[in-house]
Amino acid sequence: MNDKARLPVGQEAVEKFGWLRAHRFLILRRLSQLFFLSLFLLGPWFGIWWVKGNLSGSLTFGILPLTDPFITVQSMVAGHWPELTALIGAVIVAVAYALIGGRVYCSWVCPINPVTDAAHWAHEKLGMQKGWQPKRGTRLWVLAMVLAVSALTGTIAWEFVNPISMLHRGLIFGMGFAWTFVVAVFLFDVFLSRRGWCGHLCPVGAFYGLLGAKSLLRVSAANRAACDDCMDCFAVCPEMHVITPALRGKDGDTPIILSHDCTNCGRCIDVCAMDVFAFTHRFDATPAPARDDRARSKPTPGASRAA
């Protein structure tokens, strides 16, 4: 093993650049949660309608709709065409996510994210095995079950278990039983299933990422030739299979990720002290230098630095 990869996590980067160049990612997706989620919370704490509704479905200011588009399809394979307002508002989002990468949702809006990074830093600190791995088409089957479930009860199903908007409701109204599938979600990640919920299962996610999968935003591994191998980016990486193809590829290949199992949520950027890599756009024709051929050959890290 590379003497790198056994320093802690993302060590090098705050020596050479600081504690606040190095998680800045990070903290501007917990700044951006936080905000999504105060916008909602304005109104029945304080009162201040800028937002009315949550994630599912809001009006902004009286006049911008927005409505989650995943929730405007089962509505509609379930039989409910919705009104005009509620069909532009999700049109609006999906637009959006489709240009500036679906999966965004996940790592810089969704509520739920926090809780997961939490679970997943708890199962690190307790020196757990990684567990149960679900293939990772796995939440396609659970994204079609939720859909033909919605057909044929004719109801928007997946709000009857939706963590996402438990969390919203209990956080307005008091979180009771709402509790239970948040906590749950928590304990499955740290005991059973290392990042298993976001990573494996979540149909929002996987509704999510094949909606932005031609996406403008992504990031690339421009500088892979620099890579000195300490395996920080595939321990952060929620998806760790992603950077693969960018970082390892031969030449010719893009360094482009252009999976769309990424969520752009940067910390590959953060970690990284040789800066490898860099948020970009899908077209971006800079050609990567190749890395040498002792580095093109090392195995595919997963087992070294567990993320």
Given for the second form:
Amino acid sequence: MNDKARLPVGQEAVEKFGWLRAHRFLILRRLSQLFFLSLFLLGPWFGIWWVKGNLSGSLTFGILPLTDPFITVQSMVAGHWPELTALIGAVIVAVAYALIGGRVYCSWVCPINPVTDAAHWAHEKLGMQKGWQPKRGTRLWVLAMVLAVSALTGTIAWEFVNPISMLHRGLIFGMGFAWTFVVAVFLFDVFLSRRGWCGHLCPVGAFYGLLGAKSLLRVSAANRAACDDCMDCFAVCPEMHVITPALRGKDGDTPIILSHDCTNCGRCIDVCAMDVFAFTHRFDATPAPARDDRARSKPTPGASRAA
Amino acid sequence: MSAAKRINSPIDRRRFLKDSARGLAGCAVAGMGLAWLISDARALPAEALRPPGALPEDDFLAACIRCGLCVRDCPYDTLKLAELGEDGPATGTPFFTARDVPCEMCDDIPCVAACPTGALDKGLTNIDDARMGTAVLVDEEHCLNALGLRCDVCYRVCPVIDEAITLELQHNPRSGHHAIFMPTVHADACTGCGKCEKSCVLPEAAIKVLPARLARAEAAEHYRLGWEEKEKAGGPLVEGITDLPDRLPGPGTDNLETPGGFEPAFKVPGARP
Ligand code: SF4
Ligand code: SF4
Ligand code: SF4
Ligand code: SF4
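In place of the form predicted alone, output the structure of the form predicted together with the partner chain.
Every component of the complex follows; first up is the chain already shown.
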């Protein structure tokens, strides 16, 4: 491990490129999250009805229907064949995310993401232990469970507890006690499980991940030869296991992060002082040689400590 | 690394199986919790009415994605999405409370038009066919009309006046010589809009819209009403039955059909005529 790994995450990039550049995707992401939320709030707050509805289903400019494909699938499994409007909306959303990366929903749109990011920040500040770290496939089990319960109860099962809808609909239509679900997710992530909700359990994220499994937009460790093992990318990545195969790959291995768990948040691009990462498309075949002096030891111990 | 590559030794295989069993068990427990929560949350309180055209409650929860587009397009702010812990229906589903804001029965039914999923059935094209519930005069002891006064408000406001609700004349036994104009709901025409409940002048409405499951009885499958069957058949159902003259009350009663009445064959000795 490198001495730089002991520096605060991103410090080198800040010194080298300035604070703004070292946070550009984070800032863009927050703006994007704010943008999507504001679109929905323009109506109820200012009477500007460009967008009606919420993330589960909406109508934009009175013409463009959008529907959450995961909710649509649950509805079908529960035994209801939705009307054409909802189906068209679901297809539009599904195709969009299949192209730009399913979990772009997570890092650029989902209103729970700022909550779990804040929880992670608090978790680090408090120096908490990792806590419960379920296996990587757990969220797929949760996803299967949600579909099974939908089928058995004949309802859109996840909507009874989904913290995303609780928060988003709550802000737009009235909250009631729905905030308790959001607080629960926050506390869970701070005290019980590092990156527990979005990183291990949320079936919505799992669904969108599968949806974008073959997405065009990807992050690539194109300049991996320049990596100096500072470990900052592992520290900021909400799904750090996705980095290893690309960054530590040998010459012949693709530098592109192909895991569908990657949320395309771009934080690795931000914090890397060596400019290793960049957004690209999945078929980018530019050769990316591995670092020649790469010690072939397992990188994981350093990675997990840094994160 | 693919899963197939990872499972190459018996130890790995055992670990894989153990992990899978864990995942399965964990999800089974979580799933049961979720299913229990759902069964608890799906009970619809009696005073919460679904929008016009809503599918039966069981189908509704499979269809409604809780987007609130129906709420947005209701011009009278009748509809509301249920809030967790404050309203009774499943969180986020649309409903209205008749006593707060009733449904104004819009001709173009914008709420149904707005619904993207079909949770509000587009088959409903005439708002008079909506069946959001059924009005019931629940308290004849307080209803002013039932007490013999002329309030009539519920009757006057009904959008389907004289079909869904009528005033039925009855004798007023208290005064002995007045009429009672009893508000009477006819379920085959009542849409359940709740205008009557909303406008009932009493502090607590005497007429209320209830879900059909509470408001209506159901006749047993095998019941037949003789007079209806007779009319359908155009004559008596069993041939050769002699219809004997009905025995009418005796003299001295107000038997209008046979004044003087039926003369009994046996006279009680000493009885007055
Ligand atoms: S994992 Fe779930 S809660 Fe987290 S950002 Fe993605 S969709 Fe939202
Ligand atoms: S019919 Fe009109 S008033 Fe009644 S719920 Fe629909 S939009 Fe609202
Ligand atoms: S518009 Fe339809 S799907 Fe949306 S909340 Fe209303 S009933 Fe449910
Ligand atoms: S609910 Fe009342 S006002 Fe509405 S149709 Fe029925 S009787 Fe008439």
